[in-house]
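We begin with a single chain expressed as structure tokens, specifically the form predicted on its own.
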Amino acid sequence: MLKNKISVLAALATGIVLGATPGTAEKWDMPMAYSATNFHSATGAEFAQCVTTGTGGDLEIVTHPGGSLISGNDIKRAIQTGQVQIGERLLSAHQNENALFGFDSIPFLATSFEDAARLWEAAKPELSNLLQSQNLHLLYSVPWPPQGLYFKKEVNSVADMEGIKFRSYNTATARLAELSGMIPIQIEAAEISQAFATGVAESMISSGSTGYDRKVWESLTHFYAVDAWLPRNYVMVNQGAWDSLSDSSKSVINGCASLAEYAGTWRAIHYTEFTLGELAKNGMVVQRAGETLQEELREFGVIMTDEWLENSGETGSAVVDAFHSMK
């Protein structure tokens, strides 16, 4: 059905180019760090797909997933300063630049995947403008499935979390990882398997899509959902390089990017059941966290909170406030 929905966009996009006057082709690359079968990726790829077909290939988007163009950390700064003209990368990761970038990884603030898209409605306006003085331009944004925590061994307790090392993606999951008297270990989504593989790792917290994707079965044992957060993937793009299309283009990419959100959080939704279920297909122990480790984490949470709306000021709080208000 998405599929469907996607070729008749391009049709409908192409029919917006088709009385414009046929420019030069462009071809744009789009670094992506997740693998090409992460669901991220292959919506991004159907995103990329979608313009080129709607813009009858005046500009063509071609993906490159896992990191294979430029590593997932680079990304960003890629984009900023023109080496690539658009990209995707995980929202917080950039948190220790502006901690807007981390609305969406407030422990337990939104636990589910509406409260995950009211969240995202009430900050949106905000990013959109920190991203615009940054030279990029904002394009969709896709939830991933809430996180869990991998371990290799049976967990019931912080206690039992003392000197382990995590595996951390952003700054809430390193200040988790401190909290809970982890080591935390900045780890790249495409390095995973060979982190745990090789004991540079030995947990994280992450969805079950990550786990999947990465089969962690081969290295770790255990997966607890905790729902703590949804964190979000965003796709950017060099505000020059948005400037300088046509009203006709932008509109193919606009629409383009509508679907692809839609489309990316459908994906996200129903890919949840499914990748746990493989996780326990594949020998892990899959279960909720007890009751005991679910108290704690929250306690947690509360600090985290408190640490980051001091740290985003008005503009978290009014962040914060609006979300609340949707309710």
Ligand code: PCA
The other form holds:
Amino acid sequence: MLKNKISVLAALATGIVLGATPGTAEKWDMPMAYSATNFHSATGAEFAQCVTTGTGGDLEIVTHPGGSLISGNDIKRAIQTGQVQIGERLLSAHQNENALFGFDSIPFLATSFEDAARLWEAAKPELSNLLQSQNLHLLYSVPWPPQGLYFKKEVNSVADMEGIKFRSYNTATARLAELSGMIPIQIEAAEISQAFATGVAESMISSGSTGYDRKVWESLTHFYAVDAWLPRNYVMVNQGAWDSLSDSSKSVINGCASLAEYAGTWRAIHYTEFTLGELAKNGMVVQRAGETLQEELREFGVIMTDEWLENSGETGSAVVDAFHSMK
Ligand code: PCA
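Having seen the form predicted on its own, could you now give me the structure of the form predicted together with this ligand?
Time for the whole complex; same chain goes first.
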């Protein structure tokens, strides 16, 4: 870790010195899907400031959280086509394009921050290649806290979930709903408070962080910790925009990206307990799912793992094998 930090600081220093030569200032807009107060958005804002400062203003990055510039669903395409130069998105939201994007949402494969970090190392080379083939350059990625189930009633088994309207955020969450007899409805986090308030949705799988950001205690009553997986957000740059940068600007960005990944992950870890505590303080029942429910969910996990391995082919198997060999 220390070595990591030293190389980050060295990269920043190189960039700052080289970047001091006056050049034409450039501004990049950085759309982000989650609310300004969310820890990913806070990390992104610091990253943007780091780049602006580090390049001596040669490159200014301006973040637009909460889907205010471009809605979550459209962020990747906007960067691919050069409508904007940089942005952040939930990685597994693209799972319907290519199964590899969903490596982080395989139920019960990586259920802790340590495992999620290893899985990320295992998947990063393949993922970078995939993104590059789509005109995108991968910069950094930060995990969400472990995913648990939200309901507006007590739930002890899958039978209790029958017919419930379930807010999904990717293919895996929609599949989980289907397997448990619920009705999946894809809704962006920015819209969920309203969806729960109006009854469009009445449950979801997500982190304590999103429940806290969206004040879901106004509509929901129960959070069951199951640690199903830790999905990731990632920051990508349009390949052409990246290629057009000076080496010194690239050094600054790389240094800032490493710091952001470190700081964002740290925040995610510390936010886990804090946000679950806040849900409880605001009146929700917060507890680990009961044995029956956990066992039933694990069975769905086996089915979903097989399906994912089939859909992702050799590349997916290679990622999972690499992950297991790192233990
Ligand atoms: N929050 C995001 C994705 C995972 C999470 O914890 C969401 O619910 O959209």
